[in-house]
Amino acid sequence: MGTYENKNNLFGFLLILPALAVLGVLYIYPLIRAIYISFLWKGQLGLENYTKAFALYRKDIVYTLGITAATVIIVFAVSMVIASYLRFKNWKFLDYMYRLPLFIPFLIVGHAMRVFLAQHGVMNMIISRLTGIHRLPGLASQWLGLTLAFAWVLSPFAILIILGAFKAIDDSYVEAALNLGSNKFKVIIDVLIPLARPSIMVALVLTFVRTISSLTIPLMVGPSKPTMLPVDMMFRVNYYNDWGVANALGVISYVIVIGLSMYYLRFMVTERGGLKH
C-alpha cells in the first residue's frame, strides 16, 4: 500500500514538475534576483537603494496607496450594486455590457480614457451640450481620471466573482428572509454579503493587486507628478539605468501586497474556523 501511494505521489509530482519549473524560472528566480539587486549598492550590500527610494519617491508611495484604495472602494461599490441587481433581475443588456472591459487591453483603455476624459474630450463635449457650460476642466492627467479609468476596467472582474457568489447562495435563504419581512436591501446586507464574504475579499484583493501593479494606465492617464510606483520603476531603468532603486521600489510594492495577502489569509482561516464551529 505504501509503495503504491509513493508511486502515485511521484507520478503526481512529475505531472506538476513542468508548471513548477516555469514558475521557478519566470517568477521565483527573478523575484530573488530583484530582492538581491535592491540591496546592492556599488558592489556592496546595504540599504542605500531603499534610502534613496524613500527620499525621492515617498510621495509617490503614498499616492500609489491612495489611488489603489480609492479604486478598491469604487470597484466595491459598483460591483455590489450591479451584482445585487443581477441577482434578483435578469437584464441581458446590463449582463453583457458590464463585461465589455474584460476584452479590452489596458493599452487601449489608457488611450480611450485619455481621449474621453480630456479637457476637449468626449465627456466634456456631452456635458457642454447638455448644460451649455463650455469651459470644463479635463480629468485626464489627474488622480480622479486615473481612478475612474482603473474602476472602469477592473469592475467587471469583481462583478463576475461577486455575482457568481451571490447566485451560488441557495434561494431558500433569500426566500426565508423575504417571508420574514425583510426587503431586498436587507437581504443583500444581512444574507448575501455575509455568505459571500470570502468571494468579495478575493475580488477586492485582485483589484488591489492589479491596480498597484499597473503601468500602462497610469502612464497614459495619470499625472506626471506624483505618479504610481510602476511608472517610477520604468523611469529609473529607462532614463537612469538605476536597477537598484527600481528594484527597491518593486520590493516595496511586494511588501505592501504581501501585507494585504497575509491579512486575507488570516481572514480566510478565521472564516473557515468559524464555519467548522
The other form holds:
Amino acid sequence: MGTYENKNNLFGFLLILPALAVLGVLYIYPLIRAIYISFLWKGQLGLENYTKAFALYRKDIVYTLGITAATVIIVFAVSMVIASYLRFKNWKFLDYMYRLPLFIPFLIVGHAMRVFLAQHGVMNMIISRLTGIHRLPGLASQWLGLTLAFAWVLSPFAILIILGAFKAIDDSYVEAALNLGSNKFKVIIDVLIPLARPSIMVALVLTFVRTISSLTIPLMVGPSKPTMLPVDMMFRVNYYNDWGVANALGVISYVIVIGLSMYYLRFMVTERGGLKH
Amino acid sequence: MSKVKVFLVVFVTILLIGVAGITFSQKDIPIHVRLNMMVAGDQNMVDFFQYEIAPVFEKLYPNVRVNVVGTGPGPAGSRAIIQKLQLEKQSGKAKWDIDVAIVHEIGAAWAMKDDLLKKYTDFLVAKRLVTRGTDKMALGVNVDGYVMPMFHSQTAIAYNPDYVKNPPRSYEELVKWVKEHPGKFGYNGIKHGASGISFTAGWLYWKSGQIDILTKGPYDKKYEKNWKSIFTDLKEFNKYVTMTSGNAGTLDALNRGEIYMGPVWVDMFYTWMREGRMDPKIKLLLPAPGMPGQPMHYVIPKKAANADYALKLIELVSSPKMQAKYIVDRFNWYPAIGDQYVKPYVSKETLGRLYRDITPEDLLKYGKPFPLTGYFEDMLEAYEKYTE
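The structure above corresponds to the form predicted on its own; please provide the structure of the form predicted together with its partner chain.
Below: every chain and molecule of the assembly, starting with the one above.
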C-alpha cells in the first residue's frame, strides 16, 4: 500500500512539474532577484534604496494604498448590488451588459476614461446639457476619476465570482428565510453574504491585487502627482536606469499584498475551523 | 485549349522575367545580406522603415533584405538597443548581429562610453549637409564621426489665439500670464511624457541662467546649489497650472478649451493638425530663453557584420529629397540636414505649416538641447523632491 501511494505521489508530482517549473522560473526566481536587487546599492548590500524610496515616494505609497482601498470598497458595493439583483431577477440585458468591461483592455479603458471624464469631456457635457451647470471639475485628472476608472473595469470580475457563489447557494435557504417573514434585503445580508463570504473575499483580494499593480490606467487617468507606485517604478527604470529603487518600490507593494494575503489566509483558516465539517 | 495556352504563355513569361530579374540583379554581387536594423521609437517609425524605406532600398540592392526591429519609444527604447550591444561586446563575437540602429542622444552617449560604435561618417556624403551641430555633441559627449542625425524634434508652447491675444514670449512673461489666468496653462509633469520634462528643462535654463553649462558641461554639483529654490518656485508656479495626462493629454485639453496654453512636441502637434485632430487655430511659439529638442541618430555598431550596406542605407535616407519627402512632409519633424537644402523639395503646404509659427531663426536662437545626462537626472530628481 505504501509503495503504491508513493508511486502515486510521484506521478502526481510529475503531473504538476511543468506548472511548478513555470512558476519557479517566471515567478519565484524573479521575486527573489527583485528582493536581492532592492537591497543592492552601488554593488553593495544596504538599505539605501529603501531610504530613497521612502524619502521620494512616501506620499505615493499612501496614495496607492488609498486608491486601492477606495477601489475595493466601490467594487464591493457595486458588485453586491448587481450580483444580488441578478440572484433574484433574471434580467438578461444586465446579465450581458455588466460583463462588457471584461473584454476591454486596460489601455483602452485608460484612454476612454481620460476623454470621458475630462473637464470638457463627454460626461460633463451631458451633465451640462441636462442641468445647465457649466463649470464642472474634470475628474480625469483627479483621484476620483482614477478610482472610477478602476471600479468600472474591475467590477465585472468581482460580480462574476460573487454572482456564481450566490447562485450556488441552494434556493431552499432563501425560501426558508422568506417564509419565516424575512425580506429580500435581509436575506442578502444574513444569508447570501455570510454563505458566499469566501468567494467575496477572493473577488476583493483579486480586485486589490489588480489595482495595486496596474500601470496603464494611472499613466493616463488621475493626477500627475501623487501617482501610483508602478508609474514611479517605470520612471526610475526609464529615466535613471535605477533598478534598485524600482525594485524597492516593488518589494513595498509585495509587502502590502502579502499583508493582505496573510489576513485572508488566517480568515480562511478560522472560517474552515469554525465550520467544523 | 486556348485558355490553357494563354495561361501557359503568361506563366512562362512571368517565370522568365523572374529568372532574368534574379540573374541580372544579383549577377555582380551574389551574396545575400540580411540587414538588421533596430529602431528606438514608436511603431510608426518601425513601420516607416520596414514598409517604406526597406522596399526602396531592396530595389536598389536586390541581394539585401532589411529586417527592422522596434524597441519602443523613449529612453527605454534606446536602452534596450545599447544593452543588446553591450551583450554582443561581452560575448566576444567577431561580428555583431545589429547592422544599424536609431537611438536617442542619450543612447549615443551611453554607447560612446562603452565604445560600442563604429566611426563611419567620414564616408557619408550627407554629413557635409548637417548644419545644427547636433552631429558633434550629444548631451556633452563628443560623438563626432559616430552619428548621423535622422531628424530634429522640438518642443514648443502651443496657445489658442482666441483666448491668448498677446502670447508671452518668454518664461518670465509666461509666469505673469499664468498668475493672471490660473488653471489655463497646462503641462504633464515629468512622469507622463517628455513634453513636460522639456518644459521643466526650459524652466531650469531660465531660472539658473546657465544654459551653456547645463547643455555643454562641465558636469559639477556646484552648479546645482540654487536648484532647491528653483524647483520650489516651480512648485509655486504649479499651483496655478492644470496638470494634464501626458503629451496627448495636453493636446486634447487644448482642443477642448480646458487650457489655453501648454508645451507640446512640434511634430506631434502638426501631425494631429494634418489628421484633423487639432483645432487649426492653435499656434506655436518658442519662448526665451529656449526649450529643448533632440535629434535621433543613426549609429553603426562597432563590429556590425554589414556595415557597408548600413552606410548605404543611411546615405539613402539622408538625401535632401528623402528628408523632404519623409522626415518633413510625412512626419513633420525638422530635417537632420540644413533646412536650406531640404526646402526646395518640400511641398508648399508643409512649408507654410512647419515654419509658420516658429521660423528657422527662432529655432537657431531658442531651440536648445536637453541638459547633460548628469544634470538631466539631477533635474528630474530635484523635481520629484522639491516640486512634487
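Basically, rigid core = biggest C-alpha set you can superpose within 1.5 Å across the two forms. Positions refer to the first chain, counted from 1. What you see is a predicted model; the values in this text were computed from it and never measured.
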{"property": "Leu14 C-alpha moves between the two forms by 2 Å or more, core aligned", "result": "yes"}
